[in-house]
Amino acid sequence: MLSARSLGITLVLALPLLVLLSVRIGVTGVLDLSQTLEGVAAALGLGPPLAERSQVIVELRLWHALTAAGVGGALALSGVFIQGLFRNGLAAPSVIGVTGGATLGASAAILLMSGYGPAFLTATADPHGPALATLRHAGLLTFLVPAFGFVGAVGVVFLVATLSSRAGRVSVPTLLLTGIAVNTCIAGVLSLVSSLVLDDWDVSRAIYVWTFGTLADRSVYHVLTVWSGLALAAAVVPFVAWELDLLAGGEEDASSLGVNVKKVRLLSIGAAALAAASAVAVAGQIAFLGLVVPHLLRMLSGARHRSLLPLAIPGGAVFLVGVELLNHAFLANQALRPGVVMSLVGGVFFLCLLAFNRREVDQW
């Protein structure tokens, strides 16, 4: 097992490299490495830049790998919050379905400010004009979208840890199973939704998109978006790494020892909910991997939140972002929607957590 400092340091190398190897390597074609470095310095404002499409093509990869470096991030650290709050390795964003409420507010914000408002309910918008509103909103769109995924993040959250508890004490069992109710029924409201608008290819790709998760065509605004999200939710680390790990024993016994228990748990719920929230809103709904990082960094590590918390960032950066580049580098034009891939993989971990747990399971 690995000290959290040599595994912190080795993550934050990591992640620049990556990132460059991200930039150089595309489905147009690899740059040269020097190219890539130019191009690099030029959209940072740091040196002339490139000839007009290289230099396109280089900030296009570049926000890109940005864009998912800081969606890992806020993912992973959201996962470790909510496992650490409700006390079980099973919690994940997508498994209590705190990434579906933030897509559901998301999807929420694109449909009122695509026309469609009140009007929706009635079925009276007009199929042609949505897409024009859209347009005339896109500046206030691109501040509702993440707003709402929040609300909707920080509402499912609530929901789910009100129908799973008793007397204080939260129910895995429950939990578990509520989360995939509330998620059943958010997939539910999104099919309805996307049936209803079919007719208006600009909304029905835009919820589209949300629901199956998108890195593409990502900018500047998308990077500062999601670290900026990522930097407030971050900034409630200090205040409930100790209290996170006495709470593993209780909320009783970490009582006792002077743990603010309700404030802990409200900073808790809202920095996971504004990193989901902050993640839904620039890349879509990315399943899974706020189940499986915090996994692979407890394995390497240690369980302490004090270390944890702060390594859920890079490590959660250093995945997505790898996960992406093999991604595009083997499948080029083929390459699968990043929450199609995280599907497929954070499926089969979770049978495996399951399998691997079965007598902590059978005891619940």
Contents of the next structure:
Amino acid sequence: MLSARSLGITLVLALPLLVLLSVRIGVTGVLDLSQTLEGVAAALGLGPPLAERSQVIVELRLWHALTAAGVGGALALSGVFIQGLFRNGLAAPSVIGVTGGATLGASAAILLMSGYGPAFLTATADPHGPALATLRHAGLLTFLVPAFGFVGAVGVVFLVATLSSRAGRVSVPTLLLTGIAVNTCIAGVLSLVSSLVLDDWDVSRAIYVWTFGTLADRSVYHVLTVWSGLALAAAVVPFVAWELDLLAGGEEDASSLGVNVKKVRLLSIGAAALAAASAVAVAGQIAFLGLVVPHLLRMLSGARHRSLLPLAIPGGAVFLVGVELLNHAFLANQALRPGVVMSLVGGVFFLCLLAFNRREVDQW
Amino acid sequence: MVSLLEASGLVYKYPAGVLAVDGLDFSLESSELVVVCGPNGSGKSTLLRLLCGLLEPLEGSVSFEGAALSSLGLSERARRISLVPQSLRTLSDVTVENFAMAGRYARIDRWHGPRADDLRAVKSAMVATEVDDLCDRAMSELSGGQRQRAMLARTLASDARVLLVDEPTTGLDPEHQVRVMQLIEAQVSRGRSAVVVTHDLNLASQFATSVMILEEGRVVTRGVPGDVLCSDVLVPVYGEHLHFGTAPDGRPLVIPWATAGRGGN
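Please move on to the form predicted in complex with the partner chain, as the form predicted on its own is already shown.
Following is the full complex, with the preceding chain placed first.
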């Protein structure tokens, strides 16, 4: 088993290398290294831009890679928070419906901002229409989608926590069944909404894309959105990391040691929901990443949350950037959406987890 | 005189409405080892949880050195009273040393981490419980006896003055049962106080300074082992299937016996 420190250093060093590789290698061809570095420096305001087309390509690839890094880190962090909170390795954000809740919230925001909401949110109903329309497209949409996603994610975590906990104990079968029920309900609602707005091509496509996950055509706004949410969620880590370890013995035992269990639960739920909602807001629903990455990190460096939580951010980032890099390098124009890749990989991983933990699963 | 730990008029009902503790009074003095016995469901474990503030009584109150337990913060309580549960799940790779360090949670500064006195307290607790040679072993690899000693190490590391121990000898062989009780007795002789819940009346006879018998959430009697562990008290509580005798040192012996009999005292 690796020490958390050496694994952390490896991941932190690997991330910028993978981001640079992602900028070099893409569907439209391979850039040389100096061009890549100059283009990245220009995108960050540290140098003159490349010839127009090359600079556009570099920037598209850079925002794509940085968004992927943020989304990977956020989903992995959310997964570790949720698994620690429910004291179960199968409780990933997508399995218990958190990313589904965030998708539902984000879709509601898209509908509201597209003219399907109350009059005060639509430019046409406002006497100062043009001004509000500008505000709507420039800033409000960027803010409302993650905000609604957050509300959806928090709502699902509270629902799942309430239904699956009794006297401080989590019932794993109830947890997973609640996740199935929540995911089914959300899928139903999203299908209903999609069918109702089928004639509005832009809106139905936006909702459709959200349900499969996408990292194409991301901008600096997406990068800032996901990394801001991730930074806020990460700020919670020092306040809950040891406490989540102590919660392994149950809420009563943790309380007897002096842990404020209610505070730890609220902070962890808030941080998990915020991280998942930030990821869903910029990339849609990418299933199973929050399940796979925490398990890989646990296998590599142990189960303690004091190391697992900080490792989740570079770990998830390296994982999704790496998956996207391979996806684009090998499949080029046929590259799959990240949500599709993760569903294929993660679904098999989930089945393997169940198969290898048969004895434990049989005792539920 | 103010007791170290005192409870008066405690009433507690489970969420289903079953009365677990019914108007119970309790006091614990310095250097006292009270063993609480009683039939299954008599409220023993509930009493421990009420005494450390994990459960809120419907009526009555608990105080530590005269201060209401409810007025103390979680950390303040944990620094004064430590609970050893009957069994505990841990993360698979938590080492014995890290597990014992959890006993210092209420004392360790979040931003600074363990200081020299924290490390000293953990080391000394592991030495006292004879798990210092297992400090790097994962908790999941320990035998039942080693695990019980590690749980006591965590409690001793907390430096709490009151130890509440829930059935510490369940599942242990006779040698380990005696060793665990000797450990608790040694801590009491160093100025701590302990309340131990057990079904083993003979361990109560050997180690308790005072034995308390509970039945249906009420105190039947409390006193020195010689006065409490006799047929007049125990048969009405446990039934006829007991055999009474006397140990070589004169202490009472009580053995479950299929044929009802009242030999000895």
